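Read the single chain below, which is given as structure tokens and is the form predicted on its own.
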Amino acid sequence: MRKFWVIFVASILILLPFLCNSFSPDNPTDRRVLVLLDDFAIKSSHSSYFNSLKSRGFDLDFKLADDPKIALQRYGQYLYDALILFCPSIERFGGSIDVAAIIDFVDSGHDLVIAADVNASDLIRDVATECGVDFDEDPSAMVIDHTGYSVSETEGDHTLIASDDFIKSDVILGSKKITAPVLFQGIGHSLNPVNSLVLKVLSASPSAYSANPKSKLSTPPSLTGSAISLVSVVQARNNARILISGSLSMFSNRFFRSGVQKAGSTTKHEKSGNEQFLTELSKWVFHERGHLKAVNVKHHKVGETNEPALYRINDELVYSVEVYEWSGSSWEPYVADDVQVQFYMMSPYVLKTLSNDKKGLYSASFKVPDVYGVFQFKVEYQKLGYTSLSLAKQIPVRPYRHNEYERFIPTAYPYYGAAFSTMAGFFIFSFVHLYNK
């Protein structure tokens, strides 16, 4: 027993450093990622990719993607907190791993980054399914686009995109622009109408259309156009993300050093957007950009600081919440003009834009409404590229006190005056029955 225990308490030991390091509300980048592989070249092969991460102070863990000891979590307690899948053809996951062990990966906030390819295996296509996007049934189709291909010295069969139809988000790609067409190859996909949560970050052309390009084609291609996706990002309700993609070479340092230059266009460029594009894309998939936290939620009667514990009918009130965004390596004030805050029972009874300073506090203030209950200040704030905000906070409503009312109101006067002229005539009526002869 005393062996089991020293045992037990080394593996906590050992544990520890990795569960610090894990995402946390104080620290929300993505630090300790597994890269499962389906060969250890693609390590060298996609170095480029990878020395990107390493440089923002990733720590990344390769495996063969059917290492039998490989585990996502252990002791019930995630050690990772990211998943790069490039390993389009692997049929079987190794170890503790499968299509449910990676989604209740992301279910529990974790990020997830899938790389497929010509080649891809139903596992892969599952675990797509399951994050919202469908892959081209065929598993020989790949995209062709037979005017916004990449020019090459070969003809070749128009299946090296060059693509340019970006997501119009400075926050999921950055404030820099793109000048560069990224260069894919590999297969598309659609998203799940169903799902709204599914953006596309990187569209085909309305040329484009995905068949096996080593055949004729006898019946229409079930993907055509704009339809197809190239690449696509999922933001969770939880704020997990996940960048699928259908081209594992796009990571490629072949890719990223390329020159591209599209057809059509004279401008020849001495190197893709690949390399811009990923790395802008990672930053927002590990959470480096566009991740907010909202703190120091108060409210207050207008000239007292202390929370009350309840309000009256009528008074007047201010709430106020500071919300800050990460900026990779420290928390900066969010200043945006589009945060609302709700007085809500059963439906709003108050909807009132928050005005901010510039510092990340936001306000405001205003009357509550003439009807007593159980209300809630809320704040749910969604906005393209941004994690979500959802506050809460409960608050009773009460009504006048009797010993509250004003002594005389003035909409009742003219009951006053009806009671007052009554009293008057009854005492003239009387003294004259009494005295008239």
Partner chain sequence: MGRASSKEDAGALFHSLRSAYAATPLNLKIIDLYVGFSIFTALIQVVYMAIVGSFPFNSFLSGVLSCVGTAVLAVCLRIQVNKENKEFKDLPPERAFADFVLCNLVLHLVIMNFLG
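Here, rigid core means the biggest group of C-alpha atoms that superpose within 1.5 Å across both forms. Source: prediction; values computed, not measured. Numbering follows the first chain given and starts at 1. First, how it differs from the form predicted together with the partner chain.
- Here residue 409 counts as shifted, since its C-alpha moves by at least 2 Å between the two forms after the core is aligned.
Counterpart to the form predicted on its own, namely the form predicted together with the partner chain:
What comes next is one chain alone, with no partners or other molecules.
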């Protein structure tokens, strides 16, 4: 009996490496997601959102945020591909997770979703600040909008706002337009305008401000208007994606199902835009959309197929690269008309837009400039919402060899003629001189 158990356990252990599947360069969509909650009531009150993730094939692992057994990595390997923090009031994470561990997790290319709420803890604020987003310093401040609030039967304090100020990007929000406004109730944050990696996905209307709804305003609020971002995303330089939202209740079933009517407009929508907005956004954050890869960089002289080790000045060459976009299940050809290649040595000598054949093959042909040195074929592609492509291939360029110049220079023909006529003249003269009597 004991031997049987030993064999059983040993066989399971051997099969374990094949059972774990994570995201890899061939399959960039995340698979295993750790969800940290304040309490398990959130699991049921936000079940719509979690079910939509599960139905797309994600492996959700629900844990309490102060559970002492949670860990992001074990023996140097990460156990999860993405992390969802639905724990706005946690003071200290359990187990081996802390701000540094979360930042390392993101730095190694994994994705992160953070939902804060009113009275968010300093820990959550710290994580958000590390990601480039600054929540309002007042812990009990909420976003209040007296002209963009959501109309309801009770006269509330206008903290439940309906916003339809979305970022204009089909990659991030999907191609179908979100018609209904999105309900939001929580804290706002601001972005540093110098930071080019963080984007405002849902902004507040110009009449919104961030203040404590229960107390009178003593000083003008620091965060006002469209500078308040309700939901932001960050795409890091290693293509990790972070979603930061100021409201946890935005993800809840109640908000998903409720109708919405924005104050000041007469249209009453049956269903708020929350579900569509957050589902499409989660597709983007977990790399189901907008993930590019560039393969097969090739260059050769026009008319040849082999790749030379170096080019000569004034050569005609052709550069080609294949770019694919991940569709969630397979690599599809990426079609765009703004991918450019540079022929670069300290500054781009040639900058050409690559033309594509609709099957993902981008190519351009140009003449090598009249400068010799070591150049690079550089493709630096950064488009809103897409992963950044950064390719560089070094290639030397040599000057003409001494026998590659033109043999006879046309402007020098008179001199050639003069030299030969002098020789002929000398020849004739010598005959005449000798035979002259």
